[in-house]
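To begin, one chain is listed below as structure tokens, in the form predicted alone.
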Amino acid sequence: MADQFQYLFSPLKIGPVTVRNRIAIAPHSTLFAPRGMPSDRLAFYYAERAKGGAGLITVEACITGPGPARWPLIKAYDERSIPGLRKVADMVHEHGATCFCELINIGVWGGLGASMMPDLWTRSTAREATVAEIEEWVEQYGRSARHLVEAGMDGVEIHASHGAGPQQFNSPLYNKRTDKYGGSLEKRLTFLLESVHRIRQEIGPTLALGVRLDVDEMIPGGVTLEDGQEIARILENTGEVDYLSVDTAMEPHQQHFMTAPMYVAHGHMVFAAAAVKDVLDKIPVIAAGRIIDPLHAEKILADGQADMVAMTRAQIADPELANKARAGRLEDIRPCLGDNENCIGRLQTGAPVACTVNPAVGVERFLGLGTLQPATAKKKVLVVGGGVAGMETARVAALRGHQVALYEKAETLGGQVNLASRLPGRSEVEGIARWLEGQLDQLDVDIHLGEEVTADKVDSLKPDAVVVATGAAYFRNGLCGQTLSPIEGWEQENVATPEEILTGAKIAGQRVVIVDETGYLVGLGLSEWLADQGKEVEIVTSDPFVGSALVPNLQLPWVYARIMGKVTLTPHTRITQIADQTLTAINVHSYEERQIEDVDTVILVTGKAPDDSLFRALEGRVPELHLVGDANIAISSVFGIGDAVRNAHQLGRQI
């Protein structure tokens, strides 16, 4: 074990259960349970992280009673879920990890709450539950817990955070009752305490019981940190709770803080776990909140801020994080970028969880650890283009035993990821390029930088297979999906692309208009970057709002917070002409025309053009030819890097 880890890999006793190390995976939705029944896909997903060395895996929130179809949660109340949950537990146990499962009552999300209250998720108003209905909820916890016992789980966790039903009862914002379930803090806790007791009756003394607890709602009038500490003390003093997993904020109001992206510091919620640990004497505390570095996790434990750390997104990105850290291979850990696009961002579109950097997420059975097979015929593979798609293809091909050479015309690897990482708050994006480059170095891939490849060059190299990963560049002429035609006047010298501005090939003047028809982070990032230089910046888009392609309650709030007061946002507007320093703009609804004058620089962020010229030149000239990444499909918005990595990984397995 690496000497720098004195705490992280020590065992932890949680009630009657001993966990092999202090690395946890917190409950998180996957959408791998169609119709509420756990699937093999779900079992392989969790087993992959157990195989990778995680100590504690807590299966995602399972609903305790019938709810609306819009909440596709595992139906723990239905005994038909038992076989699927048993397979999850068995496969996790097979690799030495401990397996808990979280139970959730959804409260107002299902139309019935502690009090009559509007719900921000559904935009509906829930009615107040009767005492009899609350008592039935408590019984549902008991029945569901019984099913978890039958499924072979090691512990049960009550979800009392993220806006779940118990948090709604705990919160003075949601709970306006005047009976035994409302009023003082102690009375508001009655539902949670009754649920704890009912679950303990079912699971007995041999399973652990914990609470995922929101200890600071961070909304005026809500639960304060001091309230949270008192709730923690009360739960510990029941003698029935074995641990607390500490959270802050409320969903969906502050989901951008709960599941914070790269704009937020690592460990941003650890303060809450530390505050709870300060007031407890007997039970352990789990910390969470963008803890992605094992060294940081070790420090949290060493400083006494928590007893265990949840490194959830980090282990989505690299299931082997624990094993690699234990072996001292920190540089081999595939980094979580914190972009939130392919994990929770996909969930919010109704798609199953995935990952920007890990192409095996959700398909571990086929692409997971130990599934990569040596090539039956070793080939001389030429990869042209050193962006993430080219590097991932080269990495996988080399792992399979092919002789791989990679050529990149720039002096550095990384492609457009390098430019994206220059935008404010986006430096962590570069992590995937750095990791891939390190892996290629270990695999002895023959890398050539500063060399542009032509068809004649390919002929001279005589490869068995050629992979063209030459990327894409932003349209110089303003072509976009809305108009399907260039913007008149795009040829002027004061018109620039994002690449020209970020590389310094062109210098923006004092007054800048960014024409953004992608709805993504590039236009917004450029606006902040330029505004911080003292420029006067306006973003114009035909979309209903600037940043329309961003994950609404995860990325958008942070980006807007960074530019408000610094950048002018102009939606519903299309630029039709650039004439010297005057732009003609029309409202896309009323077609009213106006002029934007005295503009020094226009930056066109309207989409990207795939560079497939080499691919076309090589057709019919090489034995095997492939096109991958932006050179194949240029994606200008969310999921772009993730799609490129996934497609490249599959290609590397096929060559």
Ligand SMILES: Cc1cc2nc3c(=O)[nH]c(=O)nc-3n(C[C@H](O)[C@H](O)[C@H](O)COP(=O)(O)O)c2cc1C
The other form holds:
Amino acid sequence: MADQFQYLFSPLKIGPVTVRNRIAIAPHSTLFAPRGMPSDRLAFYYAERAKGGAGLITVEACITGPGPARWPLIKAYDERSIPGLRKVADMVHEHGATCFCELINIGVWGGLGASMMPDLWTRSTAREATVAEIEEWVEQYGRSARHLVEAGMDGVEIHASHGAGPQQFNSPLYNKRTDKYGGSLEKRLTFLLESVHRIRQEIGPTLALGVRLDVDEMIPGGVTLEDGQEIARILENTGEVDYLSVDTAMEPHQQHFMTAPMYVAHGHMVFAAAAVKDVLDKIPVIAAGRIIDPLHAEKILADGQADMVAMTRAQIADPELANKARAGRLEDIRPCLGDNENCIGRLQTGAPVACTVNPAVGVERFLGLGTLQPATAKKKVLVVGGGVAGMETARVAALRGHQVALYEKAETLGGQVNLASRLPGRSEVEGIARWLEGQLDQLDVDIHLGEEVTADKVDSLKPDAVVVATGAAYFRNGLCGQTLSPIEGWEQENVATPEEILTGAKIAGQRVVIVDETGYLVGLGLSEWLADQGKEVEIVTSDPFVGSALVPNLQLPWVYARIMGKVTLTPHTRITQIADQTLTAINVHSYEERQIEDVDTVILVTGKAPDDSLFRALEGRVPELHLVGDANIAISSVFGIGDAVRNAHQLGRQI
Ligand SMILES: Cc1cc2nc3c(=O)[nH]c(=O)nc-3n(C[C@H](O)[C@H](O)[C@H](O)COP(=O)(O)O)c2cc1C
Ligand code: SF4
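Show the form predicted in complex with the ligand, please, because up to now only the form predicted alone has appeared in this conversation.
Full assembly next; the chain just shown is listed first.
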């Protein structure tokens, strides 16, 4: 075991259960349970992470009673979920990890709350639960917990965060009751304490019982950190709770903080775990929140800020994180980028969880650890283009034993990702490029930088298979899906592409208009970058708001917070003409026309043109030809990198 880890790989006793190390995966909904019934896909998903060395896996929020949920949660209340959950627990156990399961009562999201209160998720108003209904909820916890015992789980976690029912009772904002369930902090805790007690009755002394506890709602009038410490003390003193998994903020109001993207510091919720640990004597505390580096995790433990670290997205991105850290192979850990796009971002569109950097998420059975087969016929593979798609194809093909050469016309590998990482707060995007580069270094891939490949060059190299991964470039002419036409006047010298601005090929003047028809981060990032240089920047889009393609409650709040007051946002507006320094703009609804004067530079962020010229030139000229990444489908919005990596990975397996 690597010397740098004195704590991370030491076992932890959680009540009656001993976990093999301090690395946890916190509950996270996957949508791998159609109609609320856990599928094999779910079992393989969690088993992969157990195989990769995680100590504790807490299965995602499973709902305790019937009723509408925002997405189809696993129905722990329904005994038909037991076989599927048992398969999860068995497969996790097979690989030596401990398996807990989270139970969720959804409160106001289901139309019934601590008090009559509007719900931001559903935009409906929940009515106040009667005492009989609360008692039934407590019973539901008991019945669901019994099902988890039958499924062979090692522990049960009550979700009292993320706006789940118990958090709503704990919170003075949600809970306005005047009976035994409301009023003072102690009385507001009654529902949680009754639920704890009821679950303990069902699970007995041999299973662990924990609470995922929101200890600081970070919203005026909500639970404060001092309240959170008091709640933690009360829970510990019940003698029925074996651990606390500490969380902060309020969902959906502050969801961008709970599952925070790359704009937020690593370990941003550790302060709360440390504050709770400070006031507890007996039970362990789990910390979470953008902990992605095992050395950071080790430091949190060494500093006594927590007893265990949840590294959730980090292990979505690399299920082998624990084993790699243990073996001292830190540079081999594929980093979570904190982009949120393919995991929780996809979830919020109703699609199952995936990952920007890990193509195996959700298909572990087929693409997971140990599934890569050596190529039956070893080929000479030529990959043209060293962006993430080219690199991932090269990596997988080389792992399968092909003889791979990769040519990149720039002097560095990474392609568009390198540029994207120059935008303010986005440097972590580069993580996937640097990881792939490191992996290619370890493999026998013959890398040529600064060399452009023509069809004649391909002929001379005589490859068995050619992969064209030549990427895409932003339209120079403002072509976009909205108008299907170029913008008149795009040829002018004061019109630039994002690449030209980011590479310094063109320098923006003082007054800049960014025409953004992608709704993604590039226009917004450029606006911040230029505003920070003292430029006067306006973003014009025909969308109803700037950044319309961003994950609304995860990415948008952070990005907006960075530019508010610095950048002018002009939605509902299309630029139809650029005439020297004057832009003609129309309102896309009223068709009212106006002029924007004295514009020094116009930056067109309207979409990307795939560069498939080499592919076209090679058609019929080489034995095997493939097109991948942006050169195949140029995605200028969310999911772009993830789709490129997934397609490239599949191609690497197919050659
Ligand atoms: C896709 C996804 C789904 C999540 N669903 C849940 C959930 O069901 N229950 C829960 O307590 N937390 C949920 N979370 C929050 C995580 O448990 C965790 O607190 C959060 O991702 C921050 O930790 P990390 O930075 O290590 O990923 C979810 C997170 C993600 C990314
Ligand atoms: S999608 Fe992005 S944020 Fe989510 S786990 Fe993967 S790399 Fe991390």
